[in-house]
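What follows is one chain in structure tokens, specifically the form predicted on its own.
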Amino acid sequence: MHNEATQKGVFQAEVLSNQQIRRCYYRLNMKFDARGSRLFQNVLPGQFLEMDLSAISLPDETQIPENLKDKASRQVMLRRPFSFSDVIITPTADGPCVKVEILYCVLGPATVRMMSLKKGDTINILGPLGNGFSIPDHLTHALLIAGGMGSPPILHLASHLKHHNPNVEVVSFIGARNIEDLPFTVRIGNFKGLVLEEFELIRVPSHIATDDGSAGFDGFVTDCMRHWLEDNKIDPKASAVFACGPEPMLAGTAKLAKDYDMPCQVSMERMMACGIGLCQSCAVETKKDDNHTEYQLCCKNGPVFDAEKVNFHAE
């Protein structure tokens, strides 16, 4: 099911923009060295990369919230993974130039350094890593379902089918505790309510979700997903659901798919501080028959799973 990098290295890249879009929440674009772009020219959806961000200077001290002034001065001295949002390809006559778009959540020492990158900085990259998202043969419906900061691949993988899958129609699910803490830009679109631009601009329809009710739908993710099923009906054999967030989240995914009867790939989030399976500290437990489970880790063997094989450990 999965499609595993065969080529990876450590390389360069500089940082084209790093623009807040929410109060805690950034968009950071980047641009690969010429060895960076020959290796994540063929990069999927679900797939990640290291960052180094031990050498990046804190920002001014007023820039800093206040909830992390403690914690900010703290040493970095592992790579952090991200995902993408975005991956742009541009043929040259020296070869591919690949840009990346990565949106981040300031929560941490690591992140609150990010903060303070601007256009022309460098920074070492380590990828790409890891198993993305395979689309299945025949797919005529891909659902796509996010919580939080598991949208950014979510993301990525609209992006991708809508350019590579064109036949298949897309439809996504977003969801976040409050409207706050959607990682996009919302506006009120004239025919059909909030509106999320990213997935505008690509034609993917979007459903929104807060837990508090204060954008979208009333609820979680899973129960919006839920009752768009119960008003669309579609093939399960040629759909397939597409999902990243917290495990609670996940698990309650993987049951909806299961109810009906359509596969589903989840991309796990674990502590990757290695990003290539030295360090065993990303573990998942998967199931290895009938009566007996495995771990498995999220970085090498994931982070995208089959959910049938998932152990789920949701809260």
Second form
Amino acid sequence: MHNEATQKGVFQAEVLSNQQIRRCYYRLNMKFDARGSRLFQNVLPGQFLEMDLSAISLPDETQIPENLKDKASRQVMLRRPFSFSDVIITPTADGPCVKVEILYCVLGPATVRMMSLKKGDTINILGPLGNGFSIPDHLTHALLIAGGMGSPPILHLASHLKHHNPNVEVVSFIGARNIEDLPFTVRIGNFKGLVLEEFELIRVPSHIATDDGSAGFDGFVTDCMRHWLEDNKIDPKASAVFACGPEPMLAGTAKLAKDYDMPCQVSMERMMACGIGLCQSCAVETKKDDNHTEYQLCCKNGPVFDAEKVNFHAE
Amino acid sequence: MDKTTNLQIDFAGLTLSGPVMTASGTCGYADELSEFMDMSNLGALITKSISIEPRPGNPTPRIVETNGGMLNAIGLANMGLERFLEEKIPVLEQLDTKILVNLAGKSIDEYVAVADRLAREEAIDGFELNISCPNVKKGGITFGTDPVLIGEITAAVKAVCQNKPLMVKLTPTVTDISVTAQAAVDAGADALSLINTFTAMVIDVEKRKPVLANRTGGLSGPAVKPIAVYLVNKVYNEVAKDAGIPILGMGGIQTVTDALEFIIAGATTVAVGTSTFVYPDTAEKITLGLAEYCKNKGISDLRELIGSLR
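Could you drop in the structure for the form predicted together with the partner chain? We only have the form predicted on its own so far.
Every chain and every other molecule in the complex is listed next, the one we just looked at coming first.
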């Protein structure tokens, strides 16, 4: 958020694996070339990349989800933005080697094409883009909250905090419409209830909320976090909320954080063409002062914004 | 760059290092592309539209992808003249390429005011008059479809450009583009740029609403290229050739061959727009590719190809 954008560039990545997690959710692992690895060695959670998927062919027709069979054949020209659920940086004698994990949901002509990616394929990438989450000094509690496909960068942030800020207590709240829409592995926790394995592995407590009650808390993830805040007394001055998800959920989170007087950073999403501030399509309405608003660019000024600055448009 | 071929080109009195520019609205205000390419390989950069007052632009969604293209309805979002002078002129001064400012306004007076102020800046080499933006309620395309208004605005802005060239950007959304081209030339335009985007719409079938918040947007990208090539050739034959006025051709240029099509059709220079969004260095790649093409074909000067359509 406050960290100035690092250098970015165009480079190639090699696909290491592309696995289906459940229904329309997939996990793509890639290894970046030397240039990409150099560019990504200081990447932060909340930053993103753009992939050129124009030359990726459609999967076999039998694999295309029924609801996408019609629109899957539409051409893909513009790059597609993705955040990361994990970044592994390994130093080698020739410089850093960066491996990145992306979680994606198949919901249009570009992501349908991604289903056909396999080990050894190459993808052209532009990145790293935007400004990531910034970790305030003197932080003791980090509350991470995500809705649906907003959860990948939240998982990345969780492991980043565990690694770089071991004294910070990290708690996560992950919401989705139903259990099928959680892009993670759900299992029975050690004590009671369901947990997400990906968060358990990095020792971050995960509170699940589903709109239909099919897993975890029955209701919105923001209400799940509100209950937790009622039960757990934390110092708001040493706490911060980090959120990513649909805009109504971000608006709810911003309000909740304000009720508890905690700072809150939200990662916004917009349709974008370029990702580098050229096209001006990804405008986010922000508060300039008490009486004025201004548009900022999601790709360049964001995607992470101070929640207090954003004028949310919840549809 | 390979120096055996002369890519250097005179365009409305400016000596450009090469024939490829980046189109307005696709390359930011100044140095946004400099980390992706050597700016000296760019013939010129055409800035985002500058209006006298800052403009917030349209609500989102502002873009939507279509087959072979995209619609945009940004709404001339820009920082306004004062901030441009303060923040961007110092950056532009450092760039090793020619700078053309795209002028926008709601009235002739507004266009004139911006041109008058910027003509005094050494960093600015010339202007592109945007009378063809389809995404604003006032100004833009309302000027660009009326030959009388085109004449008035072109003459008024030309009067304050000092010795800097004024290029008029034409909309394809007219019955006969040669009529609007002729009006601009008669009023003193030093060059013509074409085409701007086509007014278009994409509908969300489930909601039965347009996808763009502005309802309509401008179609650009490879889908429009054959129409753009045709219109460049038409304007070249019917207006520009006899008047001795150069054309900046654009519309869906993605490859070296695309650029060559425009040049053969009659364009002296070409601009890359939508493709820059996908590969930010497209303009540079096309410049280097044109040099390579000429070398392989034994063409010593790219100018031989301009309007060479048989």
